[in-house]
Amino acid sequence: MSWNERPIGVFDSGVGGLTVLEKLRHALPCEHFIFIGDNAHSPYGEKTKEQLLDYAKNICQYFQSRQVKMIVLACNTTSANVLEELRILFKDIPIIGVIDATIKYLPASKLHRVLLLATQATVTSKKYDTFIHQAYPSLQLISHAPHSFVPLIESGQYRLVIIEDIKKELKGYISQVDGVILGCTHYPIIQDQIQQVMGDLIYISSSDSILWDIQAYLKEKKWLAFKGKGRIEIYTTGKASAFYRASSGFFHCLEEDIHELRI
């Protein structure tokens, strides 16, 4: 199989990574994608680094068995905590994380004080703090880990109005910042509701940023698929029915398109 024909592996702790897959399938329509949502271990935000590495390693081994040409960590938590370890373990497969891309394309010239919304594991890692301080020393970063957002999204409750839950989480930051980094690929799913609470600010989505890095890398390597219509395989380590219910409000697929995977 030529490198152009090989699939791209994409994974997240759950349905949030589909916000990345949605961007990818429209921008790269000839590519074959294999997506894995690790719902059996979701949410990742409260897990230890050792647990995160174990989960991610198992998924990368599966991708390796499928001869992927690239692995996309559509997950800020694993990108913050275990990206370098995975790159050492899987030297022959390029692995791209969301944090590098998000900071690279940050519109820093328009920002003075920005709120990072991310999982507890991402906030604790201080990866965003370190990288932003190095790249944009005058930019002030405030970090907050909303405990309720990922469970609400994974349960499908985001399809109801969850404005009150968002207000409880973010009331201390209203009118205090000029930008918001959605530092979890789940959060773009509720961006409209976050915006209703926080107002007309600059919103930076890690789901948007990583697309540009992936496109640039594939072009540089001359690995872009260039013929035919790409295929998408969707797997969850949890229950397919629950995954479908959680994702059906923002990602179009049939329930029978989602397969359960035991790894």
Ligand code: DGL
Second form
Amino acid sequence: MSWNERPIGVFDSGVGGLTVLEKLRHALPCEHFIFIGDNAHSPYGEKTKEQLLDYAKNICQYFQSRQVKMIVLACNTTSANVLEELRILFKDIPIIGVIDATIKYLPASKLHRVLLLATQATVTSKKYDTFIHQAYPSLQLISHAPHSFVPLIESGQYRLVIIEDIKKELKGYISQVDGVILGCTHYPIIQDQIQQVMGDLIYISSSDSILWDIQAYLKEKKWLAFKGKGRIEIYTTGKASAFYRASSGFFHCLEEDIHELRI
Ligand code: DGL
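Go ahead and give the structure of the form predicted in complex with this ligand, now that the form predicted alone is out.
First the chain shown before, then all remaining chains and molecules of the complex.
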């Protein structure tokens, strides 16, 4: 298989990674994507580094067996905790995480004090703090891990109004910041409701900027697919019906297109 024709592997703990896949499939319509939602181990945000590495290693081995040309960590938690380890283990496959791009393209000149919303494992890793401090020393960062958000999204409850849950998590930060980093790929799914609570601020989604890095990398390598319409394979390590219920509010695909993967 030529490099151009090889698929791109994308993964997350669950439906959150689809917010990244959504951008990728529109911008790169000829590419073949293999998406894995590791719902059997969701939420990642509460796991240890050892556990995260174990899950990610398993998924990357599967991608390797499918001859992917690139692996995208559509997940802040793994990007923050195990990206370097994965790059050492899978030297022959380029692996891209979401955090570098989020920092690189941050509209820092418009921000003074920004709130990072991310999982506990991302906050504890201090990756955002370190990178922001290096790149934008005058920008103040406050971090918060809203424990209820990922379960509310994975259970499909976000389709109802969850404003009260969001208020409970964020009330201490209202009027305290001028921007919010949605540092978990699940959070763009509830951005409208977060905005209703936090108000009209600058919102930065970690699901957005990675696209530019992926495009630039594939272009430079001359690995971009250019023939026909790309395929999308969607797998969950959990239940396909639950994955469909959680994703169908924001991602268009048929229930029968979601497959259960046992790896
Ligand atoms: N969507 C992931 C992230 O960006 C993981 C969320 C979780 O499973 O806790 O961090």
